[in-house]
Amino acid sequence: MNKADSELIIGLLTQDGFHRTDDEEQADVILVNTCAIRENAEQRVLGRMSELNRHKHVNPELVLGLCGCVSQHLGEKILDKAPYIDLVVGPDAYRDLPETLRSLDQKHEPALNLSWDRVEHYLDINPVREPGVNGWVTIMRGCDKMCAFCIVPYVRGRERSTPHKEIIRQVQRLAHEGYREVTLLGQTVNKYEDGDVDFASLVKQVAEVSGIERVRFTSPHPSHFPDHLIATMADHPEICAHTHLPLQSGSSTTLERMRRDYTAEEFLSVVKRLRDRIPNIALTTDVITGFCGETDEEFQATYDMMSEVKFDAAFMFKYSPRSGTAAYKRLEDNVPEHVKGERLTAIIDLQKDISMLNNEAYIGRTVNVLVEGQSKKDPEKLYGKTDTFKTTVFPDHPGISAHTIVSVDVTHVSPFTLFGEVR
């Protein structure tokens, strides 16, 4: 979602006139757009800004700029600690980004724009998108969710879906440029609804716009599952047969505590209806170790879920707590840290085991890859991913180049990759 929202932003400064460039040096605008969800976000940023400032010494025309969820976070805060930072932008003040770079004197105080809009959903630009295969397309923004832990509700604002025609719109454009694979973003991407169109509506629809191969979205929620929306993804090949499904934890007092609004029970309901509707279908999560009060007890069953539901992949942290959460005001952040890293060691170890065992049973197989590009560790292969989001390597083959599709044979595996020939 980060990624989406800065290329909302550059089609926002290219359509008023700006100029991209990939040279510190040269550019009159540097924008750092944030997440605040991890740990020591903060730190991160300031010590990024830091470092950019020094263009100021070469450059004291320099505007350097601070967008995105710290923003929203931190506020006047941030000016505080770094007050070399020209603008303070959070995610719903996008659209005036252009008038107030125009209009910013450096002489006086920074701007400083956090305006929540209720409406805001940057219909009318067209994100100028990096080079690859697959298209992000922001199908609703803010979250309703309120779960303990997280803070994106506090800085990206209440829930609302994008019209269903803009989102269409977006992706018959994508097509038109060439992409063959698009993802359909939110906080919780399967809460969609634009009256009569909800995900199920909507997703069908992005699968069926002509030159769309591969839809994917992310990230939905345990509790939006319904019958309806299961069969639509088993019934359309388009869908890829993967869903990242965050899990958090596998027991239900803890769930509790969190604020997530589903037990352990109806979270393995989900996963039972998905894979029996769609057999082949890859799960991913995320798991937080050491929240608020957990106990041995209960990280057992969380231990034991993901042995039980044998995830593809997953997404591991300690709890860290997030100042102006719910968890941060009223909950004690107790679990000693020694106790939260083992107990992360061993979940991680857990699913690499998992990984290996499930990547295992793909040799022998033959899988579709789109493919990416070069791969990263040796320029005579290439890469890319199979529907199911398992990255795939096999050697360079004349006439195969990005955004095409080749069938592989898999050789062999490791946790994280499959490896195979070219059929």
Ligand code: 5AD
Given for the second form:
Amino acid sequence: MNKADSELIIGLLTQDGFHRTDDEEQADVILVNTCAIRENAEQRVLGRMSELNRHKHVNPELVLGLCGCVSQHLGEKILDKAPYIDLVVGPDAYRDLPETLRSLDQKHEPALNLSWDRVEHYLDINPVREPGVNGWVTIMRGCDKMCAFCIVPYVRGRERSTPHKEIIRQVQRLAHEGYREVTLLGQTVNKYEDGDVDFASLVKQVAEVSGIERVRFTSPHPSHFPDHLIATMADHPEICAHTHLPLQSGSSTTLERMRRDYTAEEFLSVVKRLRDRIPNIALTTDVITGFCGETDEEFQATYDMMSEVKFDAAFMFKYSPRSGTAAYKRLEDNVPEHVKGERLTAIIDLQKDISMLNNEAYIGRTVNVLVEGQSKKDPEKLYGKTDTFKTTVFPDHPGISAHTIVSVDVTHVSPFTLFGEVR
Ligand code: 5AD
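Would you mind generating the form predicted in complex with the named molecule now that we have the form predicted alone?
Now the complete complex, all chains and molecules, led by this one.
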């Protein structure tokens, strides 16, 4: 989401006559886009800002700005910790950025813009995207779910869906620019709703845009997988056989405290419905260890659930209290740090074994890989992804062009990568 927002900010400023440079020393303005989801993300921001501040010794006119969720979360307080920051802008206020930057030329006071805008979809702004195979398209902003641990609704505001016509316009533009894959983005992406157009109908329309060979979306919420959405995913080969399905916890009592609106059984039933209809589907997840009051038994339920579901990959985190959230206000962060850490290590180890086993099942199979470019570790190799989101590495040879789909025979694997030969 932040990558997409950064592309949007670059689009906005470019449209207004600003020129982009990747050279920090040449820049007149440096904006840092930030994430507030966990505390360590927030702390790293301050380190980065103070590092960038050194450029002011060389260029005293440099404008150093902070964008994104940390701005929205900390607001003016950030200036106590980092008084050299010139600009603090939240995720709903990017449209005013060019004007705010110009007004800074006259004043020497830091500018703050943290206003909320419930209808801001950033329509008619063309993001300047990173070159490659995949283009991000934000289809909804904000979140109304109010999970007890999560800061998103407090920093990104209420949920709102971008009009579907604008989304299709952006996807057509992407296809025209040569992108082969599109990833639809939203905090609860499958809750998308624009009049009669629900998420299933939107993904179908996106899949039918000519030139788009792959459609991905992230992150869906486990409670919003009606049968007709699963059928749409199964019936359209362009919609990738991969779903990120954030579990958070495998214990129904923990899920209740987390205010996730499903039980462990309901989660398993979504997994079953997806796998019944799309047998080769890859599932990835997010898990939190040590949420308020998590007992050994509750943690064990998470461990058992992960052993049972056998996700292809997982992002795993220790619970980090975020001020303003329901958990922060009403529950006690009472699982000791070392217990959170031990539980995290246990599931990381488990997941590594499962990922390896899942990948081993690919050995001897032929997979379709959308080529992204040269492997970072070995210049004689190329890499890309399968539709099941597995990074695949294989030897380069003159017949292969970047950004096309090739067939690769998988010969060996690691927990994170498939390796093979082009057919
Ligand atoms: N502490 C730890 N992890 C969190 N996440 C969200 N909020 C917190 C928190 N307070 C994780 C969830 C979510 C992912 C994006 O970040 O697993 O799905």
